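A lone chain, given as structure tokens: the form predicted on its own.
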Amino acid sequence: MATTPSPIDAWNGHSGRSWVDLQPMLDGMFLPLTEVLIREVRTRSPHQLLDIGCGTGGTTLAAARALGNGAECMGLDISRPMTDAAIERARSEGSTARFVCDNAQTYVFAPESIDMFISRFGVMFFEQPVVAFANLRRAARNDASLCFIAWRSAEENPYMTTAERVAAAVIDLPARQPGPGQFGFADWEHTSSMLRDGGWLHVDIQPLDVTCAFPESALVSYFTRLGPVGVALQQADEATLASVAAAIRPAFDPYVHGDEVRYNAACWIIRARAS
């Protein structure tokens, strides 16, 4: 059985490079979720904002555009390829957003310096979530707020596991491990407990369901580059890629509508306050 690389290794290797290569498609696909976060940002109007697990910078840049020059927006991510891409995007856009490649769990923030924390699928990979949330709490001003989006369970997101369910019959896949990972915050009671243990108050967790879409022409690249299947195929030759893609592609037919792929993203929107 293939093994799953550590999050840091994965995001600085194949997974990070794949997200950079597919950035336009992924930003478009997750746009409805980004818009949810930006509505929260506009409501709070923070002066110092941190985007946790910012990836290639889409949410950070959107927050900077929404807030204008009166706010400082920083994106933090463990992936060097992704933060490098985010820095280049900010430069091209003329954005004041800045990006740092580091781990939010251990990064030394200025105490009581940040008044809003956001994240789109960036917090589920903390190796020690309580330690990470405690570190963020120390960086929070007394009136700071936290708002992030995380996946609910795999069972509620069948689209997200379609490729690996089919591919498991034809290739050796890394097993999903319990704990940190894509569905690591599926249990809302456990997630609430982790936040409270990390020093956050007024935790509010609500279901969030949105329709995500992207061009059908990108579908094969999507499922052969990302997730457990992407990890398993990163060293595959062209013949293997073609045969695996041919085996998997029909399983996505229920999600294909003309020239578009559409699916429901079953998530949590999670809010908390510093005091």
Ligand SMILES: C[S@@+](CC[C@H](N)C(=O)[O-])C[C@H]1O[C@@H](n2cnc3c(N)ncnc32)[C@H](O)[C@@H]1O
Second form
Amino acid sequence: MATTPSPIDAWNGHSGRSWVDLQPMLDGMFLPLTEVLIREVRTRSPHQLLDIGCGTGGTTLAAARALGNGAECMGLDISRPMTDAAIERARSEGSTARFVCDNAQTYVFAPESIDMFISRFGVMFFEQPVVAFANLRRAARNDASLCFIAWRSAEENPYMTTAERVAAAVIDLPARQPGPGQFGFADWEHTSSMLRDGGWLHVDIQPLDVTCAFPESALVSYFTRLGPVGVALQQADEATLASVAAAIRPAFDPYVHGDEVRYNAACWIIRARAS
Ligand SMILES: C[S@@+](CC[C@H](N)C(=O)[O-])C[C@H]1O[C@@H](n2cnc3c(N)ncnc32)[C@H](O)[C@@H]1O
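Target state, the form predicted together with the named molecule; input state, the form predicted on its own:
Now the full complex is given, and it begins with the chain already shown.
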């Protein structure tokens, strides 16, 4: 039976490299979610913004563009390859956004220094979410707010598990475990209590449904590089890769519309305040 790498190893290894390689496609696909976050950022207009689990920096850079020179935007991520990609993107677009590679659970922030925290899918992987949220709360100014986007359940996001449902019949695939991971915040009551236990107030969690899309030409790399199937196929030879891809691809037919793949992203938008 294949084993699942630790989250830190995964984001510094295969998963991190895949997100770097597929960055333009992923940022395009998640653009509607970036726009939701940036609307919140413009409304709040913070001076010090932190993007948690910022990955290759798409949302941090978008926040820096929206806020201009009056604000300091920082992205924090545990993955070296993804942080390096973010630093390179900031350099090439002349952005003032800064990026730090570290664990949001343990990073020592300047106390009471940040007035807005954002995240697009970067907060569901904490091994100890309450410890992480308490750490962020210590870094928060008294009037700080947070706005995170996280996935609702796997059942509400059938697109997301399409590849693994088919692949389980043809390759050795470890079952998803409950706890930290892509669907770790699916239970909104649990998420709400973790935030409150971490010292956050006025927690408000609402469903957010958006249509995400990307070119059909990227579909096979999408499902063979990302998620549990991507992890299971990382050492596969060309022949295995081709046969597994051929087995999985028809299951995506309902999501293919001409030259585009489209699906509903069933998410939560999570807001809270420090006081
Ligand atoms: C699904 S990716 C999302 C990346 C990015 N926010 C985006 O939307 O493109 C999750 C990110 O969370 C990061 N991450 C996971 N655990 C973390 C932790 N404890 N501290 C900081 N970053 C973490 C991973 O390295 C990864 O970049």
